[in-house]
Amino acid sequence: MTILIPRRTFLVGSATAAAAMTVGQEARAAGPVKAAWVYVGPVGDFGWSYQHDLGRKAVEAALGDKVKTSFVEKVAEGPDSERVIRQLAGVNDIVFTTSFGFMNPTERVAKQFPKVKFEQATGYKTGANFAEYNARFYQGRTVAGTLAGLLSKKGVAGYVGSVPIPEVVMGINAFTIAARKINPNFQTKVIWVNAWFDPGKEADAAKSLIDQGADFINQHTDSPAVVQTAEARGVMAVGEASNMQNFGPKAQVTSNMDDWGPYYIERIKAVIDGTWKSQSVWLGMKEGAVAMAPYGPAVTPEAAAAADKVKAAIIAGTLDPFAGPIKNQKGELKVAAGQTIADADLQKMDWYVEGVQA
């Protein structure tokens, strides 16, 4: 069962807040388990929130009357997120925060509801009822950027960026780095618009890249409005979070794809079983949280062949994407031959790699 939240019916306050908590703790003791999701944009969204939600789909079918789940979408990330997630902290056992935006409110939320658990994706704050889950979205990005370096034959790749974050930006480096591998002169452009969802912002920062000399867009924004540029002006891009082929049926090369739903239904029976814990868990193209769409028409079979070889190192584990020798915008050596980087520190990344524009 499903249940659509109006946000207009949230509580505000710590009185309303305990209020609450005491109801929804009477209620757990009897009936399924109850989980509602927080997302950032609509799931209608085709790209972030719409693959959330498809996992939240996949618990359902999976578990059927044992959970009951609710979601509320277009939730802004900052003050009204803490109150969206405080009010259903109070009738839920578990709730997921999908941005990472979500982390400082929902570690307060966290500390007031201590028998309620809280998971949030992309962060990375833990405690005791507060867990946190990712996927290495630069594993998409390094593949993403193969293509990019075989099939662009002007050499330039626009990248519309979100939020600059460190997973953004280390996705913005994962692309050229591999992209470089192959053309040593690639060359990122990198148009910041501010938002997760935004199609207008996301299709005129693509038609300035575009402008700007870019055969090949990349993206790390959730509508398909980017998709949908690239094939009006007939380059080539690639989709993110969900296979975005349909709005893009000649100039999509591939998709960075996520799969939440092994994870929600894998920790939603912890909380059914009680073997629930905090962790802290970072999910790649091994553990299939991250997939790549099938290839479209643009791509070559040497470019596919390589793709897939760099893919298949990747979940073998032989190929590390942030493998050295990195060097940074300015030309200095920031990762040796034979180191790479630690994860603690691409979490953390804040500089571009030598052939970004940003």
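Please read all numbers here as calculations on a predicted model, not as lab measurements. Numbering follows the first chain given and starts at 1. First, how it differs from the form predicted in complex with the partner chain.
Assignment of C-alpha atoms to the better-fitting superposition places residue 308 and residue 351 within a single rigid part for the change between the two forms.
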Given for the second form:
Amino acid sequence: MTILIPRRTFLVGSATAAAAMTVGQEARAAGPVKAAWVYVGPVGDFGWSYQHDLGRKAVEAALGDKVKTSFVEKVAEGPDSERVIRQLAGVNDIVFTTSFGFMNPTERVAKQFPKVKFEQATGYKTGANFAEYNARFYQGRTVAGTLAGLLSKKGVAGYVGSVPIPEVVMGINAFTIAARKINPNFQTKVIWVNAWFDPGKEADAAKSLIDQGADFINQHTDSPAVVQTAEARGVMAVGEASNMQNFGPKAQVTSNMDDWGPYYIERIKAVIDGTWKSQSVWLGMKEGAVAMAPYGPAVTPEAAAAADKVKAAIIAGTLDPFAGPIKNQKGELKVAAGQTIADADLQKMDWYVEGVQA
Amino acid sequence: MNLSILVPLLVSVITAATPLLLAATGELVVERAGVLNLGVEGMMLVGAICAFAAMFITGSPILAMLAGAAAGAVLSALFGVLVLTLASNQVATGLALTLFGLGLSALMGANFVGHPIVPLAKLAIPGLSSLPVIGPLLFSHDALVYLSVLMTGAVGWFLNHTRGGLILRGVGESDTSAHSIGHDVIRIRYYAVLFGGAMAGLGGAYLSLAYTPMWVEGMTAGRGWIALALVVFAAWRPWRVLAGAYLFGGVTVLQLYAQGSGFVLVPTQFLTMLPYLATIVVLTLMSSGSVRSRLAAPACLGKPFRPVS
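Please give the corresponding structure for the form predicted in complex with the partner chain, as opposed to the form predicted on its own shown earlier.
What follows is the entire complex, opening with the chain shown before.
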């Protein structure tokens, strides 16, 4: 069952927070495990928060009356989120906070509620009752890059970027590396819209990339506007976070989808069994956290076979998307043959590979 | 830069400018009547979802545009009751209207997320639309693009060349004087507020019907605030609103094209903040004595009016 908690009740005052704190100290009573989610966006964004909420629904479907879930959406990153997290901690057994900016507030609240479990997405800190989880979205972009290398006739892809942070940069690089393995002259033109969410601007960016010669558009933004624009202009595109096929029945070759369901089910089961332990995981295709939408009509059987092969190799662990040799934009060797990029360096990535124009 | 890029670039500028122009033209009339409605963003969002829903359910673009305008007007009527009839604080009420519109549109739109619609049709004009360069540039747009320019002209003509426009400006400049010579200040302001709401609703409708034919929460992404800034930037003159909307739209689109061609002179973040910077500059200029007389805001802007008989 779902309990929709109106945002306002959380902002009533800190007096209730103090009262809630004592509740949190008690051992977990018998009955369903109570799990809560904190979303940075609206569940109706058809992107990031929407996919986390699908994960929550998957938990309900899988565990039935063994779990009681609730969520708070549109929580601004910052001091306000700490209040929301603290209130949820008072009445839940486990709290998932699903954005990078919730990391420090979650850590502080976790220290005050040692019996409650906390899990925070896309951060890097952990504690005794505070776990961290993230997904290797770049693996999906490697598959998309393989498709781009095979399907783009001009050998020029456009990439609509949101905000220049390592997470986005590593996606652009993974995509370009994969495409250049097939077409050594492949180019990726990048346009930053400097926003996570502005459908109009995302569409304008896609239009300008298409006008400047790109016939394959990838994106790291949150709305279906890019896929929709590609459809209207008759070029190919990759969806983001959700399956955006409705907006580009011909244009969408695949979509880089997040699937948090399996992870959430596993972690809540662990709470039920009493086996939950703090950890820091970076999930990938192997764990099912990154999945590709079914191929669109533009994907030839050969391209589909090649993409499936790459996917299988990533899952089997035989293909590392960042295996050397990798050169930077100036053509200097950054990663030697036989080497790869460590996770810690990926999380700080601030340089582009050869073939990226940004 | 050759024509094959220039023409689509300019078409993108027109698309980017149209929602700003529609909403700002409406807000201009509201402010010239002496009322400050900061709820443009909220009215645009409610207009966007209502237009989208009407299009999704009925499939009629005309009904969809009407629904967008009507939704904006209904929300502005609520604002009118609060600030005009009950004389509440206009700034606080306008901000509340934006928050209300944000939540209301999300609630109404919950079942419309993830569904595409047929975009608003481009109206081809026989003979003209097939002309090279100016055909795609000037004569191949949808109804709302033409309407936005027509409405700017109509508002300019109304304000400067009609008795009604003179009265509306009089109400905005000196409510007590207008009242003392027998004009119904509150009623005239209601008309202005309703017009502003309908235009903001149309601006939102343009987003969900033509710009990006879809519904997603918060899809205006701050365009209501840019429209408000535009009115100040244009010093309350309709044709300057038109120029400003195309300038702001132009800067946005141009910087995207510049990035795509690898030709970036200034950081993109700087260009993103340009509209707001321009507004601050205009506001600063306005506060200095010599410029003030030429750029002056309506004297009664934001002041509540209580008729004393």
